[in-house]
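Encoded as structure tokens, the following chain is the form predicted on its own, with no partner shown.
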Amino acid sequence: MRPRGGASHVTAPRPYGHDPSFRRSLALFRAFLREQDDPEGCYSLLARDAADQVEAYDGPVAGRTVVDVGGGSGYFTEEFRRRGAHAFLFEPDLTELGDRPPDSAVVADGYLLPLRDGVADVTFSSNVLEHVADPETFLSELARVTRPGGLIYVSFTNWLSPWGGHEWAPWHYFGAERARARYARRTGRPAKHRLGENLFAVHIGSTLRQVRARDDITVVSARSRYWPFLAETVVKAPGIREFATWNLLLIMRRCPT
């Protein structure tokens, strides 16, 4: 990997001064509906959208080191590489890597990344936090490997959102085991996710309190990842945000040491 500090920006980042368009949100929603039938189309679109968000907050990724933690089969890593980044995938589950993982993909636990302190210009984690039993330790590791001033991108599906139960949503509102049983009856196959094993009830309020209490990171933005309007406003409303946000996006910076 490159020496600590990263390449200089070619252009200044474009601040998120307004919410993304309805067209963008609709395209993502339609892609999610086709996830099972067309995972390539769904996750390629999501990867392009996520990379756009990173660059909107932090400028072009070209020439910079991006660490993708828990990126599955590598759609995000590949998109960052297409944009000229030195992107590396760290994924703990061999089955999630698929048949053709990106070159240099590393099987590694997000709690203990095989990286030195401050190596990454951007540390990226998309829809992983709800799959770890100890979110606080996971976030600490993301902060550790990010250089001072570097960007930390974390998004997750909160438990009380309509998609909180993943493949057995929205029936998770009536209980996880009941929802899993319904899924098995309807599809004829067991659900991939089980609450307390590979899916955890992560909430927006408690997560925001955790990250805001830290002295090693600063929260730049907390917003709904997919909403086309009032994306930051909805996250500021206790109670309502747990249902209405759908997916929380946290943009954070590593504090200077």
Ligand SMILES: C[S@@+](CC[C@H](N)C(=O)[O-])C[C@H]1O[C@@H](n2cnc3c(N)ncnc32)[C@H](O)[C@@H]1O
The other form holds:
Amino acid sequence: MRPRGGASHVTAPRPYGHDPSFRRSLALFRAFLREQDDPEGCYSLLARDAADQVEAYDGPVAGRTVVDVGGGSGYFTEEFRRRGAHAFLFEPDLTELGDRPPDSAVVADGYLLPLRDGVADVTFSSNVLEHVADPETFLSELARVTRPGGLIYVSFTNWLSPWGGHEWAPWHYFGAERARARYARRTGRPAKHRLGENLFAVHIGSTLRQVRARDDITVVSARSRYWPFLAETVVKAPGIREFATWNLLLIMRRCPT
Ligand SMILES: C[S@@+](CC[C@H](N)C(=O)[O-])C[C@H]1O[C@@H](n2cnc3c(N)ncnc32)[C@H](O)[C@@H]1O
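Can you now output the form predicted in complex with this ligand? The one shown was the form predicted on its own.
Everything in the complex follows now, all chains and molecules, and the chain you saw is the first one.
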């Protein structure tokens, strides 16, 4: 994730009113295509979209405590704050935090958050799960800091998604190391991600089985994060879902203790 630019403190109008819709998906897709040239526009839009999704399931975040785990340079935290939430960023990587992180950002690993149990109304993690070696422990920590009845938002790009190889996608289908080498050859720069180091092959089927087997959380929705239609249906089709979901969004609730 790239550092934020100057316009991030301006309240931007919401680009669309319904989720899901073609207009929304198209706006997100266009923003992704411009990500390198306009990271500010891309991540601000993504942050507004994700905050809309949280509010669609849980009502306004104003006045609530939101914990953003692995939030990079803080677009999401800033958006939750703009909406009146007490939002806090926890990010382990100083480079990702950049030179202008949100106030009170905490350098912390998602495996071991410096928070007491049940402190968060909403625990939020966007596109982090595929970057941790032990997703189960990561999810346990999210559940621990969420209050009973609180919302847990987790999204990730699964390995077999067309975008699963990140900057070296879609060549990851032909092998991670080969795709990585191709990226370096084509761009003249080393790739940021390496499989087994800072990118892991996370699958939808096994992740769903894992979260559904837990007794501390219930799954409210498992859906494609960006699709304008069949967003929940696609996730119900074993095999196909690994290729067609692109990015899995899990909306979960912490069970009463
Ligand atoms: C692809 S970026 C996503 C950033 C932001 N959440 C977003 O959706 O744009 C992945 C982030 O996960 C963070 N991360 C990796 N391992 C982590 C861990 N163990 N705990 C918390 N965050 C982690 C990285 O530092 C990075 O900021």
